[in-house]
Amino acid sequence: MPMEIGTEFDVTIGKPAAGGGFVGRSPDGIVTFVRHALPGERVRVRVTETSSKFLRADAVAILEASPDRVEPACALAGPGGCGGCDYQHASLVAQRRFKGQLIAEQLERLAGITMAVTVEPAVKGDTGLGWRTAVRFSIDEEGRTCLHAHRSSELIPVEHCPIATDQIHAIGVTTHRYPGMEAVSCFGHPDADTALVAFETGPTGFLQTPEVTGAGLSVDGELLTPPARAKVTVGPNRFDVSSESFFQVHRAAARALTAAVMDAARVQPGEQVADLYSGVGLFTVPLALAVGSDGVVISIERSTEATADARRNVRHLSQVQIVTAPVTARTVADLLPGTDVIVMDPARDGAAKGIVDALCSLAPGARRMVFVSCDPATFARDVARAQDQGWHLVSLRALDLFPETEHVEIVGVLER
């Protein structure tokens, strides 16, 4: 007989799973996704998803607790709470060994690598709170701030979020109502120069101004105080920001992946390096630097705002060519030959199979590949497509700049 959505039982709980729950399995044998819970745990779980193959829970009760396990830092961070925190209930120690756990899982079974894998932390001493620099709020039909369920359109409102900067939280988006809204991004950096708010009105529309505080505010894309961008200082650079363009979230993230990115990409000077989805080049700016004047960087993104920023950070490098256009196997074609070194930071998907290729039969002379992701599954998918092409991953280094969720970064490194 089917499980029905509501059902409770208890269960044993084991490894660590994507989406950011662990493994356990029903009464009748049915594979369990269960959140909230911890490896080795007794809990009892309340069946919130059905399928002919598994089923996903919430764990409700605590039955023989694991020694991991921490008191939440947020009052939503529980069963019918907000989605955004996946391991709030976990210390930071274990959460680390989690991610690691699955990247070496998902690297074994895509790619047939077999390794052990160390999360480092994003910074020294960091408490997995206060690190969060943009946040999407979603507006719920009272005006208030909100954000979602796990796997739900569902709007939790939220007036405090833990894990976001003192940055976001002086705004104080959070403390108004917007009737007529559908969201408000915000953007709050600890190392950047002002803050920036954006609304997106609903089909209502707004009329009045929001009220925030200290920070350039724009709505539907009109700037109404300014500034448009904020400044982001990132040890001897700075970049434009603006509030469309994609900067990396944890407040340390920008410097640490930096730091490891390039002592992965070794570039030296009078060499051509790629940077594809290259964003507002974080990446770009040093790697410029490292090729000096007699090398070329040539760096494409395909989002206009975040290229115009890109253009505006890399004003004084003539040796960088920014081209705003999806990365493709055409792109890669036309504009890499004679490539030295590849940096490539995608989205959550990874890169198309048919990109992974081109990337890899460029010739003669691309010596080394950095792979930046935020997903092991698609990292290690695309490690195996390389594979498969004559390259081999020589070393792994996995950041935990995404603290309380089951989010990782990984700056991985191919040669031939």
Ligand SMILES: C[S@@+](CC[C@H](N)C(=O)[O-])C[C@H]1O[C@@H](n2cnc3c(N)ncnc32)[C@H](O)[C@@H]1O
Given for the second form:
Amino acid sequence: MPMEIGTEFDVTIGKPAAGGGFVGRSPDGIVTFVRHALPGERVRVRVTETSSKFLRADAVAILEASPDRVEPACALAGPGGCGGCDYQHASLVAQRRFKGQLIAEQLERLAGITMAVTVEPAVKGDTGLGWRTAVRFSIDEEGRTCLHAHRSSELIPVEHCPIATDQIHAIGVTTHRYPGMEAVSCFGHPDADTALVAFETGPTGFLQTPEVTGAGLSVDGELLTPPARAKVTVGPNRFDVSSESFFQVHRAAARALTAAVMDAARVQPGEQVADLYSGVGLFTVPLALAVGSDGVVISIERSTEATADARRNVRHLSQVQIVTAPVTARTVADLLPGTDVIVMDPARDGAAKGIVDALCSLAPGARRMVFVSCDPATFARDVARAQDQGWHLVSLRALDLFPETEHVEIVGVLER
Ligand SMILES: C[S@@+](CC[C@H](N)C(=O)[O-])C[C@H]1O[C@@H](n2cnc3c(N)ncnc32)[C@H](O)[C@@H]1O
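Given the form predicted alone, corresponding form predicted together with this ligand:
So here's everything in the complex, that chain up top.
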């Protein structure tokens, strides 16, 4: 059967695949990554993408349904709809099982580690909805707020995103039209003193929408007014977060991840700690409180906006040095000798080449490294690099900080 886009065939679905789908095989035996299906199901698929090695397809009819299947909360979470959520058609228990399998598979494949991985909810009783505190809506030609179709530049108009927080909905951003703009980014966190909205416009200039407050306006990436800042409370600490800075996206993530990192790092008073890719200092502050005034925390982050926030967030902690720089083998070698504990939380790509080696060869040598990651493959690759240098993974926790999507957060502890 010639496999063209739009071809349909029936398939039995196997294990979860990285990228949000599940593995099946076409009648000719070609590996097919199927979205909107579940393991064990018999489904009719329609091919959406072809290549010489594999196919991508959407399940368009469920012939034999899995007991894990549920009704998606969002009408756009189906074939041809919004690409943001991969797993809305699966129960939360099943979603976490898939994520655990994806982590275990990458650890085995890339680092030779065999372990069963249990994924914990971000917070007890998480419903999987109303968690997303930051959304960037692209704007279509009619000025409507949109999200992207899966692996596509196609824009899907969105009036209500059920995974977004009530605070995002309260801003009312999706009730307006923004002709001429490229994107509207919103930050609405239940533990923040204010919501933030930032507009990005194309070369034609910008429009102000008076109903939306707290806006930083930018034209072609250049900020025309300073971005608004929110204060977000996380346990006993408050963090300045400006609209340009990264902040953990799940409403419970900052608290849950901080607790997991502090448990993993087990720093002692007087120690020297490195917080790499440190953002606004979410981990820096509790690490500094744990090492006390006789200790040192060196935090390295390349974003000037995030480090400006971080300097405000640590101004009462003289044991902290905030460094605005990319994390590189050179910054590690220059700034981090004498470090006892390293916490590293890079973006999805993981640590760039050479950084894990540089961390492993610091003198006189750290006693513990905590790798935080939202990507099982780059996490496993970085663990494998550390293993090559004589370190090993001693524990791992996985947190469901991105319900309804294939994404998952990992906190791994490595020791020599
Ligand atoms: C996943 S966030 C973690 C931030 C922080 N740990 C937190 O939980 O809020 C990754 C951070 O790494 C920063 N970043 C990305 N690439 C970087 C690089 N090459 N060097 C330093 N920082 C980088 C980003 O700006 C972002 O703040």
